[in-house]
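Here we start with a single chain on its own, the form predicted on its own, put down as C-alpha cells.
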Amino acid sequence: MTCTIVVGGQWGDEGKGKIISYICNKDNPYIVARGGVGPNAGHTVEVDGKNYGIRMVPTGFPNRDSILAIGAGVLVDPEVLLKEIEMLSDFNIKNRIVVDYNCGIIEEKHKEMDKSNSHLSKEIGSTGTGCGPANVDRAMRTLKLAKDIEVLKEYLGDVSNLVNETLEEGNKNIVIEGTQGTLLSLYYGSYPYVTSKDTTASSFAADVGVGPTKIDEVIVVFKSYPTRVGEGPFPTEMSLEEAERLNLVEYGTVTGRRRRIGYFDYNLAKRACRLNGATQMALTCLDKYDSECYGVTNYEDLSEKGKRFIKEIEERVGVPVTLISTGPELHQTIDLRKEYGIKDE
C-alpha cells in the first residue's frame, strides 16, 4: 500500500484534479487529505459529464468509498466549505469529510481586506479569498481554529492522527492531494507574485501531520501548455493572438479572470521536480498539443508528436511520466506506473 502525494508544478491549474479523480478511482484510497493554502485555489472534477467547480471539498470526492480530509495546515472558509458539502450531497460528503480542529478560519474580515489591500489585489494579483490575511493573523496567533466554530463541530477531527493511524496499519492507499502548484511557492515561486505559504510537496505533508519518510510516491503534475493566473513573471508566455490560434483560452476556477497562456518550459520542470522530490510525473492536456491523441488509452496509440514530446520531458527532466491524459474524461488516460515498476495499488 502507497501513501501519494500529488502536487503541481507549474502556477496551477495543471489539471491535479483529473489526475488525482483518476488515482482515487484506480487505486481505491482509504483517505484522501487535502494540503495547501485554502479556498484560493479551485480545482474542476469531471463526473459523468458533469463538472464541480470545488475550493475546499478534497477533489477525491467521487470516490464513495474515502474519507476526505482537510488538513490542520489548510485555511477553511466555513461558508464555501458548507455549500460545497450542500452540493455535493449526492456524494455523501457530510458523512465522510474531517476537518482537522486546527485548521484556520477565514472570516469576513480577512476577505474584506484582501481585496482592499491595493497591493495584493492589484500588483500581486490576489484571489480575494482572504488567505493572505489569515494567513499573517495565523503567524500572529490571533486567527480563530475550526475548534472555536459551531457550524463545524459534526465535522471536526485529529486528521494527523487518522491518517497516521491508517499508515501504520499498512494495508490502505493514501493520497494527500495539494493545491496551486510548486511555482506559486512563498519561498521558491516568483516573490512577491506568488501565494501565503510554500506549496510544495514538504509542506503538503505537514499541513495533514505526515513525516516526510512515510511519503513513498510523489506525482508532479504539468500540463502541456503551463498557464497563470494573476500577475508576475511568465518566461514562455505566448500572445493571446497566438492562445487564441492555438484553441488555447482559458478561466480561472475561483477569480474568472482569463488565464496567460505559454509553451511547455523544461527548465522551470526540472526545478519544480527538484523541489518537490518528484518520482513521478503527470502530464495533463496532451490532447491540446496534438489533437490526435485525444482519447488515446494506449501509449503506442499516440502520435509521432506526442511522443516525443514525452520522451524529451523525460530526457530533459530526468523524472518518468507515468500518468498521461488525453481528454477531461477519467478513462481517458494512459497509466504507465506498472510499466515502471510503480506499484498503483
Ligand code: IMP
Given for the second form:
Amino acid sequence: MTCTIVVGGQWGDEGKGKIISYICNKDNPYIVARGGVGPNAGHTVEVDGKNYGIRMVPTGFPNRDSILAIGAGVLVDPEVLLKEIEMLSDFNIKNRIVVDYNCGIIEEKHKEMDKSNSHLSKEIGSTGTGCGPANVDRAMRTLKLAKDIEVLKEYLGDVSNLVNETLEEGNKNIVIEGTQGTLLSLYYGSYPYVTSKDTTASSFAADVGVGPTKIDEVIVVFKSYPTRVGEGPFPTEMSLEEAERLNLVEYGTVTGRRRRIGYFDYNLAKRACRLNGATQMALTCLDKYDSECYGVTNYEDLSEKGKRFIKEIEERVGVPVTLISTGPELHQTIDLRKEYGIKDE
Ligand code: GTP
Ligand code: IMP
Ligand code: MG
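Right, and the form predicted in complex with this ligand of this protein, after the form predicted on its own?
The complete assembly is shown below, putting the previous chain first.
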C-alpha cells in the first residue's frame, strides 16, 4: 500500500493532470484526494481521444473504481463543481465524489472582487476565480463552508476520516493530488507574484487531513519547458519569437491566457525538490524537447537527446526521474518506478 502526493515543481500547468490520471489508472487507488487552492487550477486530462479541462473534480476520475475526494483545505465553487459532475456524467462522478464538510465556499462576490481589484487582476495577474478573496474571508472566519450549502448536501463527507481509516486498513493505495506549483507558494514563491496559500506537498497533506508520517512517496512534476501565467519573475524565460520558433506556444486552461515559456531551470528544480521532500520526479512534454520522443512508451526507444536531458536533470537535481510523459494522452507515458525499486501497488 502506498500513499503518494503529486505536486507541481514549477509555476503550475506542469501536466499534473496527465500524470495523476496515468498513476490512478495504473495503481488503482482506493481514494484520489484533491488538495490545493481551489478552482484557479485547470488540469487537462486526455483519455480515449477526448480532452477534459477540469478545475474541481480530482483528475483520477478516469479510474471508475476510485473514490474522488475534495479535502477541507480546498475552496469549492459549487457552480463549477456541479457543472463538472454533469459534464463527466459518463464517468459516474455523482456516486463517488466526497466533498469535505469544511471546504470553504467561493461566492459571486469573491469572483467579482478578484476581477475588479486591480492589484489582484492586473499587478498579480490572478485567475479571477475568487480564490484569493475567499481565502481572505476564511482567515476572517466569515467564509461559508460546504456544510452550509444545500446543493452540496448529497456529496458531503469527512475526507480526513475516510483517508485515515483507509490508511489504517493498510491494503489500499491513496493518491493526494496537488494543484498549482511550488514556485507559486505564498511562502516559498516569488511573493507577491504567488497564489493565496502554500502549494508544497506538506500543505496538500494538510488539505486532506493526513499527517506527514503517513506519506510514502512525493512525486514532483516538471515540464521540459516550464511555463508561467500571470506576472512575476521567470529567470529562464524565452522571447515569444523563440517560443514560436520552437513551436511551444500554449494557452491557459482556466483563463485562456498565453503562457510565458522558458528553458528548464535546474537550480529552481533542485529547490522545488527540497521544499517538497521529493522521492521521485515526473518529467512531462519530453516530446516538445525532442519530437522524436513523441508517444514513446519504452525508455530504450527514446532518442539519445531525450535520454541525455533526463540524465542531466537526475544528476543536477539528485532525484530519480521515474515517470516520463511523451504526449498529452494518458498512455503516452514511460513508467520506470519498478526499475527504481518503487512499488506501485
Ligand atoms: P494546474 O493544476 O493548473 O497547475 O495544471 P496541470 O499541471 O494539470 O497542467 P495543465 O493541464 O494546465 O497543462 C499542461 C498541458 O500540457 C496540457 O495541455 C496537457 O494536455 C499538456 N501535456 C501534459 N503532458 C504532456 C506531454 O507529455 N506532451 C505534450 N505535448 N503535452 C502534454
Ligand atoms: P490566483 O491563485 O488566482 O490568485 O492567481 C495568482 C497567481 O497564480 C497568478 O499568477 C495565476 O496565474 C497563478 N495561478 C494560480 N493557479 C494556477 C494554476 O493552477 N496554474 C498556473 N498558474 C496559476
Ligand atoms: Mg493548469
